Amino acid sequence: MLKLSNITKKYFKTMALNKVSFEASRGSITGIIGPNGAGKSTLLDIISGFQNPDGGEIYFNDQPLKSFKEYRKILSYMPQHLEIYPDYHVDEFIEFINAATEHIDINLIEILNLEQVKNKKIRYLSKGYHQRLKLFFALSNTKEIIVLDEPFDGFDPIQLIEILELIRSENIKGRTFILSIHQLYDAEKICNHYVLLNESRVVTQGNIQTLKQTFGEDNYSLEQIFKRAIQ
């Protein structure tokens, strides 16, 4: 469905991404895993059309994506640092998104529990509710591909269960997810495909069974596999 071929990005003399290639098949949940500075956020910016690569191509259904408009037709993006106008009330922001997307998802508002804070200004939201509002921004549309940069930050264990269930339910509807996650334990709960980055390169990729066969034993966790992969 979405194919990256030799994506390269350089900032002055620093190589941010070095010939990164992988495919996200339709209906998959792909986890982009790697230490800080590995290039995860840069990669998601490029996948989402917010940055241009210095080299390489991105394809959707075997057709190269050439313009930001083409990306916007198929893809919704939640960056890690999304600034939402702080003096909007939550219900005002929801109305704005509904009008902009011409799409109203009452069920999503209920699942994210945003009714509880609808009269609050965004500047006064807790980190968890701010993250819920960002997820509403990313999911309240009919786009086929959802790209989320560190979507689980700010949630306690109970809240995290709710958010994981939300992503699973959206995935069951046919949406494809690409997630950047630094909590490997959480990644193992939700992803069915992994791309491991280190020092701007893809170290390895595949489902958990493939990674276990390559780097560990059947009882290895994703964290243990990752440590072996980057040695």
The other form holds:
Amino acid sequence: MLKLSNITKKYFKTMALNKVSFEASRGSITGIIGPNGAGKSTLLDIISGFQNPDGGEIYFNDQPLKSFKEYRKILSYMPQHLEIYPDYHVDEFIEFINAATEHIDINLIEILNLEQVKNKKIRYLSKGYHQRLKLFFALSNTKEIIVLDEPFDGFDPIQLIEILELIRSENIKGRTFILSIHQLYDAEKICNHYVLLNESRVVTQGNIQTLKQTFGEDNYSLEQIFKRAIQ
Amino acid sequence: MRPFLVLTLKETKDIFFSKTALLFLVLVSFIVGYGFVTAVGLYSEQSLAAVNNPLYARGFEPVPGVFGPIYGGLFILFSLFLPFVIIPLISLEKEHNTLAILIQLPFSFKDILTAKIIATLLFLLFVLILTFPGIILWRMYGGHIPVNEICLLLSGYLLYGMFVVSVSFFSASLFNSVANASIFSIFLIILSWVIDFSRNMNISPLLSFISEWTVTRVLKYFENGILSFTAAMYFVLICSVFFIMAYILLSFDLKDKWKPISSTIILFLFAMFLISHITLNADMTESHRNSFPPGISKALEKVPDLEIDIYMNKGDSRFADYQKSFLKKLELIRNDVRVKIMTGKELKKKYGLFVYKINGKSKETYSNSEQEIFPIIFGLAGISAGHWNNETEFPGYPLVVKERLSIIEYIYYLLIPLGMVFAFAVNNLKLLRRLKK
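For comparison with the form predicted alone, provide the form predicted together with the partner chain.
Once more the chain from above appears, this time first in line as the rest of the complex follows.
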């Protein structure tokens, strides 16, 4: 469905991404995992059309994506560094999104528990609620691919269960997810395809069974596989 | 509601209800109020001697006497404070990464920038509307309102305000931090002043040429009551250039940004070259203080190629008089007159001389008076200018204000600021918000 072929990105002399290639199939939940500075956020920015790669192509259903308009039609992106209008109240922001798109999923407000903070200014929301609002923005549309950069930041274990459930239910509806996840333990709970990134390049990729076969044993955790892979 | 309207409303609300805008508007109110009280007071005081003296009364015009100083305060506020109100509109979007939200909604970068431009235009119009109570009070005191001149003055400041907005947008797109963008945009604005100041220093011919096209210089047309096609187009072009460059810098999907930026600058210079060759000016003042009498103007249009050699330093007060009373008026009619300001040995040799040349013939004079100049020019050209001293004379509008000016103070120092604080509170306070719900 979404295929990256030899994506390269340089910032002056620093190589941020070096010939990154992988494919996210329809209905999959792909986890981009790797340590800090591996290039996860840059990769997600490029996948979403927010940055231009220096080399390589991105294909959607075997057609190369050329303009930002094309990306916008198929893909919704929640960047990690996003501070939604701090001086807006939550309901004001939701109203704005609704008025601009004329389509929001009202159920999402309930599922994400946003109703109880609707009269609060966004700047006074806890990190968890701010993250919920970001997720609301990313999911309140009908786009096929959802790209989320560190979506589980700021959630306590109970909140995390709710959010994972939400992503699963959206995935069941047929949406494809590409997530950048810092915590390998969280990635293991939700992803069915992994792309391990280290020092700007893809170390390995595949589903958990393939990775275990390649780098470890059946009882290996993703963390152990990752350690092995980067060695 | 159409999405673009939703976006424009959001941007309008963002600018009008920001804390910086509130402080700016309160400052505008104080400055306009102070300017008005001072200007009316001085005008009234000086008018005492003129009310019974028709000759002296002719020098009293409300725009240079009262409205000019009021809007002069706005010039400072626009130049030094407006960037702080405008820059956050883009800088904060960049800082919070909220452009990522807008661009994923059905808005393009063009929509986002256009909505912000419309919002700032409405804000500037609101700032100018704040001067209206003063104009109404002036009328109530019995003052004369030269509508054309005031409209021209308002248009000039609106265009200047838009120039500051465009520079602020450009700076905000160029830099990531609000502080850097603010400093850079004030630097660009002040640069225009510095070039303007250096005009009389004769540093270099290039600097002298550039100084003719600084924003402050072009704004003078509007301040002096001259409706100039070139001046209006200049503002439209320079604002467009900065807006386009801001658009290019903001659009993260554009590759090789230097190419469209350099093309924009080249196109701007070409368009400037074209409009600088168009002379389409009208003196909108009731006293016609910027132009020669109509008979003279018509005759001057018929004069063949005219060359003037001036043997005088630019700093000489006689040159300043000559420039104001003759050259500037001549520029309104013709922009093809070649004026050469002599330098070096020649200057010392013939200091103080004006040489007029037409069709190979020339004549010299030490006089800078119109009475002396016109016979020389028309004589050289072989044209009869007819009668030109029988124009209808401007009566002048001296006004002694007998009422106390405290009502102006109440309006500008109390009512308007309080009204703004109230509007800000209504929009922001939690309690009022709940009541509204």
